[in-house]
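Have a look below at one chain only, the form predicted on its own, in structure tokens format.
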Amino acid sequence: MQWVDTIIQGILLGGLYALYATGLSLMFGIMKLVNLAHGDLIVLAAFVIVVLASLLPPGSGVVLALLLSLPIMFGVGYGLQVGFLNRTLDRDILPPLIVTFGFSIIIQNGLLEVFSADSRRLPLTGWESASLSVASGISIGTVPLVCFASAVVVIAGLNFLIYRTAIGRAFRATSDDPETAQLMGIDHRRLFAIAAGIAMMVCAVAALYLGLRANFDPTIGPARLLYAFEAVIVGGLGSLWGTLIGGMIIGVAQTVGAQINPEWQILTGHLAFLVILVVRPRGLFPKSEG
């Protein structure tokens, strides 16, 4: 039963990694943009939620703070895309990488200046430590379970948006053939800004569970970015459901490694990523094969 519990905990951890990765996958799938500041934007969203929670009346809860943070993060994504990133697209891959790397440095140092290097955590309300006993020796934490459910709901919602709505058709048309989409009257730069805003809203959801599950500080963004990259690449570039599976694979690899030797937790996740990358260089469910 111990190994069964290890696998379950790894799957639930994969839900968190999938939330880290979904916004990254969305931006790459629509605009072919690799955002090196993605992890730092998740941390930024976590600090936004902390500040909002501190301003709300006691007992309001972090969920209300999350809801208030969603339009803020949408505005951040929209503004960054319109003000900076749209100017770097349609050239080559290097300018967006340089610009987003610059964002990463600016966000980290800005957060350090405002909040210092002290670690923070979202306000506790009691349910963070609750758990469900499903069998002898197997207990599922409430936060990991809700986090995994949130990842499923977010990805299902994004798939509905992309494949069942008018703006989703515009997203797909622009992604597949931006020149023809422009000839049909689609403003691809506005669409990219909307996509970036939606991706930042997903970052806010990921930030909620980041802050509930562990302490965070302004410097942990690159590590979140690494987990997001691995989940996206394992699942297949541009595949949202593949991103969920990729996160689960990385999560299970880490918990299995930790069960064998606690020092191996991070290493086994990276090794699983490397093995899959060698066997399936384009990931398990690449978009073009979907």
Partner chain sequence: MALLQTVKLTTGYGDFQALFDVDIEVAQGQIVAVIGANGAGKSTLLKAVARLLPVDGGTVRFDGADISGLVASQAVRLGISLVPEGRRLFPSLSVEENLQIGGYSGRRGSWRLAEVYDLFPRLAERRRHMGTALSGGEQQMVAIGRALMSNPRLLLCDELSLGLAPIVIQDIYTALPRIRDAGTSLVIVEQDIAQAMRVADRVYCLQEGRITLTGRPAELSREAIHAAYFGA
The other form holds:
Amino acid sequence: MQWVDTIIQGILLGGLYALYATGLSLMFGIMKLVNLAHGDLIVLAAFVIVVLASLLPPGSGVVLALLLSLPIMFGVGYGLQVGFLNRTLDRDILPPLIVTFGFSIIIQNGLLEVFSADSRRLPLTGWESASLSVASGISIGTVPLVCFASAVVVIAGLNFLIYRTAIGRAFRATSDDPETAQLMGIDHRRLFAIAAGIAMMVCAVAALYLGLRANFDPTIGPARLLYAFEAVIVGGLGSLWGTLIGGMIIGVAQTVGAQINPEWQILTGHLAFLVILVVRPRGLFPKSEG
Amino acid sequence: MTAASPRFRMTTRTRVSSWATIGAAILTAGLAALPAVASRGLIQDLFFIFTMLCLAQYWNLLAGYAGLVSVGQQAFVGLGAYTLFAATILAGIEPLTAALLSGVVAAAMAVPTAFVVFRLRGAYFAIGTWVAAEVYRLVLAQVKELGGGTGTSLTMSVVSSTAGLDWVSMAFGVRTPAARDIVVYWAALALLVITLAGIYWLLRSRFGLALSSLRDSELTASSIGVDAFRLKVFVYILTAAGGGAAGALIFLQSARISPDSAFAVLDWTAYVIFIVVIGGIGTIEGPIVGAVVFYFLQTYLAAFGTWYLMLLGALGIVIMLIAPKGIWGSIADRFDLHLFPTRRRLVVTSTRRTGDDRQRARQSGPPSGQMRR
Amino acid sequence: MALLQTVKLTTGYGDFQALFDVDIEVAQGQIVAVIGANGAGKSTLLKAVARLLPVDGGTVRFDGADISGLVASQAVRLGISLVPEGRRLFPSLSVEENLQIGGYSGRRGSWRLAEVYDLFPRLAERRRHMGTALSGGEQQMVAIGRALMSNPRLLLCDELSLGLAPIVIQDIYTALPRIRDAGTSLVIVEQDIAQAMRVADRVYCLQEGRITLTGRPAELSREAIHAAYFGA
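Please supply the corresponding structure for the form predicted together with its partner chain (the preceding block corresponds to the form predicted on its own).
Now the complete complex, all chains and molecules, led by this one.
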């Protein structure tokens, strides 16, 4: 029973990792940009939610704070893309990597300066601490369950956006061929900024559960980037549902590792990733083309 | 063809570069003799610059020449450092010999690492190398013999077993800690000279030509027989060896190690990238300029902590967006100055030209359109 | 007033200058052909008009306004659409999605999905296929249809016949007068002189980046064209 519980917890943890990964995957898919500051932006979003929650009347709940953080994070993504990342778009991979690495350092140290290195947690207002007892020895927390459900909803929503709407069509066209996309009247720079804004809104959702599930501090961003990256690669580039499965695999590897020895949690997650990379370099669900 | 055709010779050398080579040799001799007169503080500062410059040259070779942007080079610094601690503490090997061993071990570990991370391309390769470094950090944190997660220190007996210590103490009339600084300073200087001379030689060889063809177009390079994959793996292993040796010296000097410090992405990758980017990527001179700039920033601003780091991040971003060739690249472009040129130029060795030749030269203009002046 | 007018247009790629002081004019309702050998600068001219290339000298005027400073996406919104060389369909979009993305700019007019399918009935049958699964001729039809979906006032067509079978070229060329009659002026770039002369109201010949000949097809002798095309 203990192992069943471990695996269930791992799958639910995978929902969180899929939320981390979705924004990263979106930005790579549309503008071929790998954002090394992705993890730090998630942590930034968590602090934005903390601040908003403290400004709201007590008891109004973190979900309201999340909703208010969405436009803020959209603005952060939009501004980052227009102000900096759009200027790094050409064949060379170095400029975007250096610029986002620079932002990683700036965000991390900026948060340290403002919020100190103390670890924090989002305020709980009731439902977050509840849990369901499924069977003897297995109880599922409300937060992990809602987190997983959120990942499914976010991914389903993004898939609808990408495959069923006009702007999604423009995303796919620009990803295929930015120059020809301009001939359709698509301003690819503005489109990229919108995509970055959407990716940051997903980061805000991820940040909510980051802050509800565990303590966080300004320095944990890079580790979230690595989990996100692992989920994307394991799932296969270009498939958001694959990313969800990838997140679940990393999550289960971590909880199983932690079950054997608590110090092994992160290590087993990384090792699972490396093994899959060796066995299936293109991930479990690669896109058929290319 | 008439006998009077101009003759050509391939060269990378220029008059400036010949002088620069002589200057570098004199500078090296001066630096080697420096401990006789310099303060202990200056020797320590130069040690810091030398080791960081070594790491910067390796990263520059990786990213600037082989197109392998890694953010996981701390893996090899850490592996080298831990090899030194394991070899000296557990096996009783003399520290400088152990530092050589560190280079070998780091290179050996680069092989399986490359086997995994080379499955990833471009930016994903970058994050993959970071994951690999994290794996090494987490594994070494489990090794209780080397202090586990909290780390360990070199004992006095290990430190004082360093070769040449007694001789230096006697020759310069200094106590053991200062003598140790001098010995590791020389070791770092030797590593730096080998690194710079080795990379300079490498880039001017056939290998360098293959590498630059790769940088221009991987597809074209492979179509003329350049094995891109093998070339990149070779560079990766080479830089791992150097990084391992540098890491061993850095932690021999500090005599204290922990997984977090040995595998620190900030110290051994972020700072190093900063040095290369601010100095000028893709040149040998750039990282030298960058290391000096970084030293002064570090000396005068590091006390500002988070603000200092934010400044470094911002500087890196600004340089990348406004002057992506860095300080040296901008100077070199402006004055056409290359102290350590690696590009091949065609030099006319016989200037006798007949009217025929001139005629021919005029006729072989661009086929259509015209080159703009 | 001319719909399109370039005045001493000079442009190129980096250090390479491809066009020298090019003057062309396209009147409302005209089909203008630009002919010339490989590398003469025909495609460059279309790209500069479509605002994919920077103007290094001279001006591009569209409907009386100087558009030299605009980017391609803005030019589309003004009513300039380019059918690029090599079709350049979006591989991850279906035929219908490729057409729909053509209407992204939101310009209203008579060209909608139904009208494009009416012009090229074969596309209606293949609307659900991926664009890249089509034959070359069908892909060219999608590329033209996609450009029409923005309801352009000026349609620029780059090497429509390149790599296509003669019978397919006939199909495509029959469509051009229909497009003009629906209110769109055209500039077509062709290496196939005979084909271009049949449909064009006016012909320009480019050679090494310069206009060497211009006139109505009926007025131009074989010899004059030959000289302008290949050089003296």
